[in-house]
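Just the one chain here, laid out as structure tokens, in the form predicted on its own.
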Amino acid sequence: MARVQANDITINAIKLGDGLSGPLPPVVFVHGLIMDNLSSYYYTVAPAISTETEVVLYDLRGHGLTDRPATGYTLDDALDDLEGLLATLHVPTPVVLVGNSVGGTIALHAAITRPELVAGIGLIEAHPVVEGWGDHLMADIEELVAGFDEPGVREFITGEGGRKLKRMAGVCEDMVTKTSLPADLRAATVMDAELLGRIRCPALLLYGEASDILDRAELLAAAIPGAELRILDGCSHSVLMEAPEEIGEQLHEWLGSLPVTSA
């Protein structure tokens, strides 16, 4: 594990398979929003992928052990953080980005705006930015934070919820009340069919059959040239936690089908 200075913040990151050379480009895993960090991948699919190529896991700005400044939570900021991290760690580009939930939003934004950085995108329950996306996303989170002030809730979190729940609640509240995250997400540009159609790298879409955003999967599959949509039986939006072995198998198979990179 490393604490890396990049883009004026300290980013918590892990490299697996360090120095491993082969036909595959490096794979960078991007986790979801607020309740998530790099451990979601470290304890699921990343170790197996690191036997094939170099893998990078990192905590997004404001998450895990990465710095939590008051500002800088736009999708462009997320890409600047990522690009700075890769440069500091001397990871060659282009890379494959595997993004879960809002991590998938970041991967999509990278493929649209900085295609030279991206060799492929693996999207796990990804959220493309649609009309009202930021409002809907933040409404749920802000409602959760408001619930902390209901009678007995904070006492439960502090006394009985355990260290993990207490930490997660603290991150959630800080991100909503002490950072520009809500405003930054609400200002995100809609990813319409024209923007998504600019994506030229290979794209794998993995969604649960009971996902509450399955319509987004269909939107992406229709708009991204050559995108491959795979639906996982019996899974919801939490597919990475529900079926990590199957997700790993799907990613491994897809990575093996990518064009071989030159040395």
Contents of the next structure:
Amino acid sequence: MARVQANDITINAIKLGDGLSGPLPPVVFVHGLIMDNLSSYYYTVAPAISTETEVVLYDLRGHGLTDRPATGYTLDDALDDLEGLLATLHVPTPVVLVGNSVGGTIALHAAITRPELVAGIGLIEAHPVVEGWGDHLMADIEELVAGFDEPGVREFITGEGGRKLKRMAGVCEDMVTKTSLPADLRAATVMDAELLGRIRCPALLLYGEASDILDRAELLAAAIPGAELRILDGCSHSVLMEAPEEIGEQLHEWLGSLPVTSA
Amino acid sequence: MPGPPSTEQAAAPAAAPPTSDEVLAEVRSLLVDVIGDDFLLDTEIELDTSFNEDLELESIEFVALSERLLERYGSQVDFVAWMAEMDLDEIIALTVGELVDFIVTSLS
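Coords for the form predicted in complex with the partner chain, given the form predicted on its own:
To see the whole picture, the full complex is given below, headed by that same chain.
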């Protein structure tokens, strides 16, 4: 585990399979929003992929053990952090970006706006930016945080709720009230069919059969040239936790099919 | 790989494998590093202490602990492979004693 200085913050990152030089580009895993961090990959698909190529796991700005400054939460900022991280870790680009949920939004944004950075995007339950996306994402968590001020709630959280609940509540409250994350996400540019149609790298789309955002999977499959959509039976939006082995196999197979790029 | 410690890990001086008590002391000190002192002041860390129920370790802290153990003991103690054999519920239910046993077995 490394504390990496990049883009004026300290980023928590782990490099696995260090020094492996095979035909595959490095794979960088990008986790989801607020309660998520690199552990979602550390305990699931990352170790197996790291036997094939160099792998980078990191905590996004504001998440996990990475710094939580007040600003810098736009999708562009996320890519600046990522580029800084890769440069400091001496990871050659382009890389394959695997993104889960909002991590997938970041991967999509990279494929659209910084194609030179991206050799492929593996999207797990990815959210493209659609109309009202920021509101939709933030509404539940803002309501949750507003509820902390109801009578007795704060006393419970800091008392008998225990250490983990206290920390989780603290993270949610800080993200909502002390950072520009809500405003930054609400200001994100909608990824319409024209923008998505610009994507030229290979794209794998993995979604759960019972996902609440299955319509986005169909939108992406129709708009991204050559995208491969796979629906996993019996799984929901939490497919990475529900079927890590199947996700790992799908990623492995897809990585093996990528065109070999000369470094 | 079975057999006595060889010269292939040049950094690690040949020594008797650590005892369970020594490993427990090491795990305790790494946990203080990861979780911080203030919470642990009221919590004794013994072999039957559970990472989830007693220490309320968050998943990212468990990652930090495994990475520190890797730095401390080297690749002879292969946590990633060990945990790959467990599902998330089993990992969450782990006790300090199970971790200590795994380390002692790996090093002996």
